[in-house]
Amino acid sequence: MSDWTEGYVTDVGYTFGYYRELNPLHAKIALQDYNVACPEVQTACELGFGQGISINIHAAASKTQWYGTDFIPEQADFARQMAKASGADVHIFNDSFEAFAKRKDLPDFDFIGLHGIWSWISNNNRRIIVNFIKKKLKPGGVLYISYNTLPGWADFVSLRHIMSLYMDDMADPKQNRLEQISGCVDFLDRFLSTNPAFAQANPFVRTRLQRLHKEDAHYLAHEYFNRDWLPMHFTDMTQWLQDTGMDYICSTHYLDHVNQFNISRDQEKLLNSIHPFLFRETVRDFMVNRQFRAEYWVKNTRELNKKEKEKILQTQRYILVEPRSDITLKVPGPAGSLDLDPAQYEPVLDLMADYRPRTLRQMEKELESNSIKFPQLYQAIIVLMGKRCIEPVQDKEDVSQVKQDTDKLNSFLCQQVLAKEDIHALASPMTGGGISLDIIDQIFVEISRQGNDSPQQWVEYAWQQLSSVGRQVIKDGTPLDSEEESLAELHLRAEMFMQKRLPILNVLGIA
């Protein structure tokens, strides 16, 4: 591998994932939950943007001026194609972190984000990023960072060492990267089938290996096969950021904000007895065996005052983004799924089922007859955002100003979905971010946006598009072999799309 890569996988492209944690509006809601002020984000930066889906969706769907870099040329090129298609205010660079940090044409930022990349880069690049945050993030600015963490990865660290050695010493140099990775996973199967003492002492590695078989090979290449791969404890991260003026605020995952979904009452009681913050947070990671942290940090934290809190309650709107009939009252918990209280959640969901944006104060007033107190309402909204069925909404003026850019970006993405099959999000001017849609729904969006409202013609168009590239229709995770079965499934999907998804997508400004 040539020196410019610094040990990073560059011969295999990353996946086309969308990460809503990079949406500054989500940061605002999470920080509000911890009584911390969030700036009006006018300038934002994403370091290591991968294929550029998130940065382009957030640039097109908001008035924020975005900057970002990724040093893999093919990924930067695709990101530039999206930027050109949307016409949004986004500046795409193909620089290393070192070269990007030295640029003289960058503004100071209200928001800096990096998803996952921290775990896969060298300590030298980590130092460059830390210095960049220290220099370029404004006072009051927000940092989003996510990374593999310990203790959750402790049992896999040694197995990953074998994977790395296999690629150095055993992989067939005549094979391409993806073929070599497949060979490595097959070797791990043979290795664990011998029932080594390591697997007996770490039985969960077998489950991890089963998951490797199900993962996209492009994801595996970047997750496990870079030269540098370093899960770290939360205390290690705090040491990296200790000279930047940053304060850790909270997890980006809203369900993490509610103890009952993550730890037992005895564990909560023990945590409440621990006063040193770093020790308490570390003990909590061990309680849940955390393997991935996604965090918001703030430089020079400022608490919200009473007037600011009330303004948020009066102006910040929320909207239901999933069909009401599809939403269950269950959330994942430490011992399996937990049931939500129907008396607390069903009135909120029923109220929001008209897919009209509402503020918390409006909801409170409309739910007066249901005897739902404000703390219950507030927690319900946080939990439902954690379930990804409710999203925060931008100001009305912003929605109208960005609609043209999101339309153009979505048109481009829908045209790309057959070639780049793991693009699973389109941009919503309403939420300032992405909404998850699979390939078939995106095809239906594309044909409906052309003024065609016939489900029969949607089916014919979708079948023509899928057949043209040899793609099969998937039902319950299984590819359908016959045309008859495929068309029957597409008809079912078209009816569901028309009845359930299309009305919501119209409100969200996507369809």
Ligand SMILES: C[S@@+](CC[C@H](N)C(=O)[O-])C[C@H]1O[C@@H](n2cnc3c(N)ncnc32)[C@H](O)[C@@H]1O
The other form holds:
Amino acid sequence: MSDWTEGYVTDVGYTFGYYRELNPLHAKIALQDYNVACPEVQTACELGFGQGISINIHAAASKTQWYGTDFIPEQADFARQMAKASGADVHIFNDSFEAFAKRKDLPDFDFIGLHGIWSWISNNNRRIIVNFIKKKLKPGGVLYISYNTLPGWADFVSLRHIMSLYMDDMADPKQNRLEQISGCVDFLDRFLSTNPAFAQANPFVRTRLQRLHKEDAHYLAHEYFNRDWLPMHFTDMTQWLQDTGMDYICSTHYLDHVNQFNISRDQEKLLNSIHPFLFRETVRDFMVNRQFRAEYWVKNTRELNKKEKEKILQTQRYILVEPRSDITLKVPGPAGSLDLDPAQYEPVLDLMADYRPRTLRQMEKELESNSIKFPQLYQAIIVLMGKRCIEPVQDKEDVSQVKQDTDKLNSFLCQQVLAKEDIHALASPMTGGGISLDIIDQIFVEISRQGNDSPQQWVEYAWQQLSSVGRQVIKDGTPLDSEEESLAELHLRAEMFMQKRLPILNVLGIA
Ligand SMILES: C[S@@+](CC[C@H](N)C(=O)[O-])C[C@H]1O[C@@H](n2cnc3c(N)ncnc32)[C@H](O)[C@@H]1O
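Okay, that was the form predicted alone. Show me the form predicted in complex with the ligand next.
What follows is the whole complex; the chain from before opens it.
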């Protein structure tokens, strides 16, 4: 492998994921939950943007000026194509982190984000990123960072060692990387079938191996087959950032903000008896066997005062983004799913089921006749955001100003969806971020945006599009073989799209 990669897999492109944690509006909402001020984000930066879906969606859907880099040329090219299509204010670079950090043409940033980078790069690159944050993040600015965590990956660290050795010593040099990876996974199968004592002591590695089999090979290449793969404890992360003036604020996952969905009463009691924050947070990670942390940090934190907090309650709007009838009152918990209290959640969901944005104070007023108290309403909104049913909405003027750019980006993405297997999101001017949609819904969006409102024609168009590239219709995770079954499924999907999804996508400014 040549030097510029520093051991990073660069001969296989990454997946086309979208990550809403990189949307500065979500940072604002999560930080206010911890009473911390978020700056108005005028300049933002994404390090290692991969295929560039998130950076382009956020640039098109908001007035924030975005900068970002990724050193795989094909990925940066695709990111530039999206930027050209939307016409948004986004500056895409094809630099290594080292070269990017040395640029003289970058502004200082209100927000720096890196998703899926930290655990997969060398210590040298970690140092470069820390120095970049130190130098380029403005006081009050927000850092979003995610990384693989211990203790959740402890058992896999040793299996990953075997995988690295296999690639160095056993992989067939005549094969391409994806074939070598498949050979490695086959080897692990054979190895575990001999019932090694390692697997007896660490039985969960068998489940991990089953999961590897189901993963996209491009994802596997970037996730496990870089030279560097370093899950770390939260305390190690805090060591890395200790000289930057950054404070850890919170998890970006709203459900992490609520103890009852994560730990038992006894565990909560023990945690409450621990005062040093780092120790408490680490014990909590052990309680949930945390594998992945996604965090917001702030440089020179400032607390919100009462007036600012009230202003957010009066001005920040939220909208329901999932069909009301599809929303269950369940959330994932440590031992299976947990039930939400219908008396707390049903009235909120019913109120929001007209898909009109509302502030928390408006909701409070409209729910006056119910017995819901404000703290319950507030918690319901946090939890429903955690369930991805509700999204924050950006200011009205911003919504209209960015609509043209999101329309252009969405047309481009809809045209790409057949070629790029896993583009799962379109840009919403309303939320300033992405909304998840699978390939079939994206095809329906594309044709309905052309003014066609006949579900019969949507089906014909979708079938013709999918068949032209040999893509099968998937039902409940299973590809359908016959045309008859495929068309029947597409009809069902078109009906559902028209009745449930389209009205929401209209409000979100996507369809
Ligand atoms: C696991 S991928 C994550 C991509 C993207 N953030 C996402 O989550 O979809 C890591 C990305 O970091 C980029 N990368 C790794 N090392 C880099 C470096 N030294 N300089 C620039 N980009 C780098 C890779 O090209 C890759 O696209």
